[in-house]
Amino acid sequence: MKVSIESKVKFLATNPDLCLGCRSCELACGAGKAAKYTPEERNSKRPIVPSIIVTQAQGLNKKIPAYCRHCENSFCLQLCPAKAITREHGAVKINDDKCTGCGICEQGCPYGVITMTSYKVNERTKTLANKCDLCLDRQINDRTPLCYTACPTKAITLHS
């Protein structure tokens, strides 16, 4: 029987009462991030940017880690002038090829969870928007997100 790579994604939740607020979802997911980056981007020395926050939640005497909602009706994707926020196997993902860098995206994100990361390459200053991708590759070849693997407490979960 043939599984659909769309029943294989798993969606982030969190249990801010098992939370340390260790930062550890941060460190795997910006390890990640830097172990895909070309060798011109380690050249040009792009920041690595964790997709996932760790934030003191308002109102509470809590660490919680915020990252993308993959919003059924993502204003960020339905903002983008560039077309580079697109829906993969129900996650909302950037192409860093096609965005512009303009920060719209960023300004519509009801969550606050997408960044701007500026870089130089070849002279020229490169700005691109950041965010969860769910960690796609790996979950298409059957691997956990990162952030997943890496918190201590179970505090970030997976659910369909």
Contents of the next structure:
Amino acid sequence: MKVSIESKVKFLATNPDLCLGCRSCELACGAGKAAKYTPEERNSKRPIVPSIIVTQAQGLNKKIPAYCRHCENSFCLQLCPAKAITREHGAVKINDDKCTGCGICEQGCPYGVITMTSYKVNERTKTLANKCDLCLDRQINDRTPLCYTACPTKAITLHS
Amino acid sequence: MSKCHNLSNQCLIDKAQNEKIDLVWDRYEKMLPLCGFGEKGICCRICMKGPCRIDPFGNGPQEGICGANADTIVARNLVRMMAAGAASHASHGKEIAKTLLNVGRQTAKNYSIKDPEKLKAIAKNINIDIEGKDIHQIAREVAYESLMDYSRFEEDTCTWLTNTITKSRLEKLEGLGVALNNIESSVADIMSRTHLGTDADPINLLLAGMKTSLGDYTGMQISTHLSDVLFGTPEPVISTANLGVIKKDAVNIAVHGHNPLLSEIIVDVVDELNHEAIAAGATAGINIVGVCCTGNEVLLRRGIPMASNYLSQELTILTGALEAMVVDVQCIMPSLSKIASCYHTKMFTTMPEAKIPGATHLELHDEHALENARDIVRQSIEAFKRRDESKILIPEEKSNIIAGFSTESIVNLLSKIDSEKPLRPIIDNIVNGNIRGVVLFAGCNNVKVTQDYNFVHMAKKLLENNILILATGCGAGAFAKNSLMNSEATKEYAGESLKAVLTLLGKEAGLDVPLPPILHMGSCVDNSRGVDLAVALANELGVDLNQLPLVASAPEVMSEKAIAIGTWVTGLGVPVHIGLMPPVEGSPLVANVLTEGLKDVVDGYFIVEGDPLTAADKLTQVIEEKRAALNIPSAVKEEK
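The structure above corresponds to the form predicted alone; please give the structure of the form predicted together with its partner chain next.
To see the whole picture, the full complex is given below, headed by that same chain.
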């Protein structure tokens, strides 16, 4: 039987009770991104920002991973004036070529998990939005998202 | 959460923010979230197959790659912390002992024996015959005997352990096989047994940890007492504390770290160079201020004012009026040199094993000590000329303090009341209940707690309950800065019966005012003074240390040294409160041994309690239970 890509792409869920704040997920995500950068991006020192961020409120002894929910009626997707955000196989994805770096998606995100990064290319500053794409390239090859793979306590789980 | 309990420091924290200078609190915030594997002690980096992490929730790995489980990993990590603490206090003591040896050989021209009577008393205590020997020979023999505690290969127990604790305690520790023969080999033993594939039994590891912690104790005894011989035994002294001790019109030099070998030299050369500072425009001359335990050392012996304890050390530079930060070893934030570079402040490192990038290195323990000390002071005077007046902000607050309560000075004070049995007044008042008990506060500051908050709140509650407090290290610094070490504090915070005792003792000892409710016994190596007093009381009463209504507390514990100290205090039979959980939660077994099982073996145990008021209640409860067991008036007994 043929399985459609959509049906096999999994989404993230987390259990903060199991999160120890080791930030292995952040490291794995960032390392994965960096590995995909072009030589030009590397030369111009494009920042590496993980799309999953472990947060800890001052005075609150609880660590909470913040991550993209790939919302059904995503504000980011709806608000993007450049139509750079699309849905692919269920995941909300930013297309770097179309992104103008305006930051509206960052402002619209209710979970605060879109970050803006800037770097210089040929003396000009290039700003891009940055968010989780559920490691689609891995998932369509039957591999799990990097953050999930890296979590030592299974605080991150996958669901359909 | 505010950063400092002492609000006068806040203006400098704000200043740092305006000047975009990161302080310890900012770096902490940037570090969050802290890795829970490290917090719980279940991250093992001992070999290169890993690093390994044990999942405390049971979903992931329960064993490292070699098969070590959480209990083994937690115990190994913990005893390595103890070994590091022991190593630091032990090398402090060894430097002092070597200096005494050289003074005895008359080759250390910058040092002398300032307290020959104490040297003789030590010689007597460690069974060295002094009949017909000159002072230098006694110094050589005492130093040699002390250095044997670092090098002995026979199985005899260390001299400074044997001769400083109660007989029954020594027998107990020897029976357990933890009474060590050699401080340095106890540290080497920990490193060797925690190497990959050696000791995996958590209990066996913890026993070795107790042994090396007693090495920490032995090193401390040597540090304290031989320092007294070289630099004088502290006597009650009046001084001031908090950042307000930095003077606008003086060349301000901070001495920071732990070893008095260096700070004493700086203090020595100040007088001869004072006129140069005045000529440079500093009308108040040279003003030495203390930070951390070096600060405690020179406060107790020289009355040098105390600027800061551990966590606010960076703020001394933020005043914009500090010409030099002179550091030796331990508890020195490497950030200091970077912050100094934002000001005219010069930073000097002085020990071969403690260099900091960005600081000028001038050694103060070798033959050039005096000329290097003069060089440091002269460079500070030069720096004064480069001061930026617009960047100066010195908080006004400073507290009056009475410090200098060595065991000897307490006994001297009390002997004016009863020269035959000087400890009698204290014992009588403990027995009749005017003093319910004693808490020894020690240990660090920790950025996870509002600085000094736990110390101050616990102390106020304990004093109200008529419990006398002794303090050392950064705990003493906390009380000094926050006006808890003067006669006014006795009037304000001590319960009625404690207040009456302190007033009477103050009067009979020839002072016009009450003794302070918290007695400053010195730096963190001077926890040995607290033990000496406790041992003297126990011997007088004919009981062991664990029976005394005595507890210790490190409510803002942070360093490896503190872990070592806490462990040997439990080994001496005394319960220890700590305000933060050490990295042991990953092993319920180890955590249980420390808080419960230890009690059956050595009588002492750890009490972990983060809330200062609850902690004060728990310690009061322990004291009342100990009173009941001694059959002296106790709240516990009355309730029954």
